[in-house]
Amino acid sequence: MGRDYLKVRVPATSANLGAGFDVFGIAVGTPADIIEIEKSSRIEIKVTGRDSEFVPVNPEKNTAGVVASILCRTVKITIHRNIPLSSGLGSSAAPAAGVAFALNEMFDLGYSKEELVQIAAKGEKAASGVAHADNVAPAICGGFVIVHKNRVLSFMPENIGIVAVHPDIIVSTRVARSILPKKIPLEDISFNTGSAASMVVGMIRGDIELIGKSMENRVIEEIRSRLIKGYAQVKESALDAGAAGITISGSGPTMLAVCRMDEREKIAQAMVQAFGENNIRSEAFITTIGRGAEIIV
């Protein structure tokens, strides 16, 4: 039996985790968007909450609306935003993932999570210009996710402290992708492959130190760091405060540190202070690796 109304919670996400460009992603415990779906005679979009005035309500330009159109479902979608816009925390992925998940439940469509990830990725294209799944996959599946071709592999590491600090800097996903080189030297590919392989082992073992070391990568982060004022000082401050590793979250500007659960507050304070010393306001999300989209009502 289908339902006429559904409310879902869909988490913020962090893609890449250093060397896993367009391949790795995690769901984080906070922040999260709340999405309400009601059956309607047409696709309607309403956006409330954080940065809502900057989010298009035209269904053809909104990632949630694109997903509803792909699934041929006429619904009213109300997005209650808590994930900061253009933050590198999957702000455009969350509505796409949440609506794909919700419509599958509401209309008993029978799609697998892997299939929902591919549908949601097409919605993401409306925002980033590329149908990549490293944010929508963890938003749907939760935990740590590996996306390769049409395969989605996920599992839930326990007790991994996450500190995500979002500075008051605008970084466009399209711009952050456009500045990347089309070719990377072989030795840098080898280094990044080693880091990515180590990251998987670290996540499986729940080895925080190995996860942190495996965030080391070449070329991509070096180039994108130029878009984030204070990057080097924030990174050094986080490591000095006890972080096992730190990297740019997705395309940025949020910076993501991994650490022991009891060190999160100290690391968050150090990162916020470092941004402040560069005259950049920022806010910290003290969290952990979290669950994927889930029904509230």
The other form holds:
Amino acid sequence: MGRDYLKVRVPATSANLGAGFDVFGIAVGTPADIIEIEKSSRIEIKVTGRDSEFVPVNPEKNTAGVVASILCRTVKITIHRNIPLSSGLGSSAAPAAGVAFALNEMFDLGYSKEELVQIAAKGEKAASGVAHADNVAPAICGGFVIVHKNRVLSFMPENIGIVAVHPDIIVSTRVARSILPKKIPLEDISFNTGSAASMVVGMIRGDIELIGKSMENRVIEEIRSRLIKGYAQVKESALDAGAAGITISGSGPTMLAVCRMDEREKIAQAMVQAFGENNIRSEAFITTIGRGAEIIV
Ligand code: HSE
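Next up, the form predicted in complex with L-homoserine, please; the one we just looked at was the form predicted on its own.
Full complex below, order starting with the chain above.
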């Protein structure tokens, strides 16, 4: 039976993983947003917590409100934010994904995870103007996710160390997409296809070294790295400290390193220090590949 109140936890996510532009994503263990949903006579949004003053509460402009409207459900949505805004960690995707997941449960709507991903992606696009499902998909499914057309493939690799370091730099996804070329040379497509294919094998095998090496990519990272002060030094310091690989998380500016679980602290420290040497404050999330949205109450 449906319920009148639900509380869900929905994780931050990291899209692309290098060569899988708009195709790959992972859910991370931390940070995560907490979303409360109550039945109501209209769609209402309340936002608390981190960066909440910058998040629109107009349901037509809020990714979660748009999802409620697509699903024709009048609810009060309270978003307790922990995922930093415009960080490349899926901060606008998380509420869209969390509300799609929660309303499906609350009203027994019977949508599959693939269908919920499409609904959440529409919500994110309507509110943020950017169409890609590689954040909402891992936010719903958890683990490592491949989104391609209407297909959503996911599984949970275990014991993969993740260090996500978020520098105090603003990068808008819209700008980070607008600077990318519309055409890419064939040899760069071939290189990125090779990296993406190896990434899938690395994830299936739980092979941290292969996952790290498979983050190498052409064109995208080289161009977007110009928006991240200290990028080259942070990358070098992470690799020197033992990271198997490092890439820009989504459209940035967070940088995401993959490593053995016992090397995370050392790598996080090295990355934060390297940003510091570039006069950039940063915050490290020491985590792993995590679960998708889940009901906590
Ligand atoms: N795939 C998207 C991009 C993710 O790289 O623009 C945005 O977080």
